[in-house]
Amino acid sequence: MNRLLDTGLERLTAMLLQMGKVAEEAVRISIESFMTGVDVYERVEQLSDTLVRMNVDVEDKAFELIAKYQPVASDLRIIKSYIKISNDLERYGRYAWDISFIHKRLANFEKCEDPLAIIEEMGEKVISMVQVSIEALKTHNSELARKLIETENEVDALYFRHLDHSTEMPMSSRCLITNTLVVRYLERIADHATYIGESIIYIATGEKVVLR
């Protein structure tokens, strides 16, 4: 017989997975639009604002479950982790919004080509990390979550490569600022993907790990 708490946890899981869909869309279109020169600022802003509201709803639901049903330790582990994951999903949206904002305010003024290969490669890896983190969340797949570390290391390597090469690139100050900010935002999204991975491993195994 299912407990009322189990029904509440299922609802909480569904809320997080819906957040995941919104977050993935925000990240994907912000990166793709930066590469293609399309302005999607207003759309990404809407998605980011939606994630903020959804995060509040997840926190409210989580505390409602705690107050009503006095969950045991294993249930609390899930609820605590879900609150953290919800915050990470919100950050996906915030950094996606930052990318679209910088693109709108700076990148449209001139074409910045030199480092786009690095940004494109980083973007592909970051989108993959977002997708993997959400897929791992669906089934609390700790092995899939652990795979995020490999891609995270690759993203970090690209980030540092951009920083190393930036002093050698014959580009304008505006382009340098734009591209450096974007690779930083991508690196931060990758970090939050690993945070989600850590939370999933904790839910599944009770083990506290650091994937970064």
Given for the second form:
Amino acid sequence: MNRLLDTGLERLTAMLLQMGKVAEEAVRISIESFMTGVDVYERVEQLSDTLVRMNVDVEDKAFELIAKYQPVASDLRIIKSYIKISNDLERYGRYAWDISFIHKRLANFEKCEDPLAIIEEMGEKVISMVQVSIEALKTHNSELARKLIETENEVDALYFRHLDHSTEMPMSSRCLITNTLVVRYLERIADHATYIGESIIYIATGEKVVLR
Amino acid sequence: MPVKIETKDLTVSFGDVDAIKNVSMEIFTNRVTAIIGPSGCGKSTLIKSFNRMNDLVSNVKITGQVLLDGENIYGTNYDVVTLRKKVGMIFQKPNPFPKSIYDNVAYGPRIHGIHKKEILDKIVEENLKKAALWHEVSDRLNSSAMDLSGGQQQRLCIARALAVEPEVILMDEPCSALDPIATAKIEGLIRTLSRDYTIVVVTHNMQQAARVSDYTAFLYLGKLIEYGLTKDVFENPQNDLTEKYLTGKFG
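Show the form predicted in complex with the partner chain, please, because up to now only the form predicted on its own has appeared in this conversation.
Let's see the whole complex now, leading with the same chain.
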């Protein structure tokens, strides 16, 4: 028998997975375009704005379900976590927007050296983390969620390496600031992927873990 | 955590049917414990075994132990009158005596030999206050208890139970006949009383169990399936049956 709550939960899940699609696109194209020097600012802004709106919708829907059905146990864990995950997905969009904004505002590839190799490496890892986090969300797969921690550690190591060596780099301030900001945004996206992983483990097992 | 009541391998059968099967649990002092579970799971039988109410059923068989402050209440020398004084009970349907409000509360103390008016006056006032009813009835203590609303009658029954100075209060579906406002008053009262009394509440209403209790026990087909802190049971039940019952995914 379908419970009344189930229809609401299905709707909430669909909203979140739609957010996942939008967020994945925003992150992917902002990073890829930064590497190739293409301006995608307008498209990413559109996607980011969509995520901001959808985040509000998810929260509203979640509150409606809490008010109407007083969920407990796994239902409650799912709803609580979806509110958090929705916020993480919205942050994906916001950092993607930041990357495309910095690219538009500061980067000048005619005068700068190529984007740092470190950004390319971090970018690939971050895109894969975003994809894994969304895939784990689809099936509440806690094993997949746990795998995020390995990549997160690699991203952090690259971030620290960049900080340690940034002052020795032979490049203009403009280029250094651009690269450093983007490295920082990538590191933040990776953090949010890890938060999503933690939420998925909580949904699946009830265990409150800190993967960071 | 001090233990007020402990059951050891408690089995209660009516004829060939085991209503409670090998239940071992501890009820903690000055805490509210909720017993939840589907109809017929043995909730009421369990709570009634804490003050030997099941003894009144003709074909009952009870094995195992129920210890109150470490003493087996089913032991041959245990005095049932003392037990009933220590362990009060509130039922689903408010059941005041067809007497005045005053006489309902004074009934127990009188039975226990208190007859001085000043002392009884004090007991009546104190316990009506503890039951959060005093301000609603202080000007009409001699009118019939039957004229009170359902929620007031239930609080009067609580005052009547408190008047014999129990240590444990058992409540069997205390709000199921009450509207939401009367229910909220009883629930608030349960929390306040838990400072001084050990309270066990049987309820069909899971949200009520979540609101009022510190510990929750889930019974299914006479067995204790899960027992723990209410916040843990309702957030992350360890047993799949508990999960299914709480989320309404049963059958």
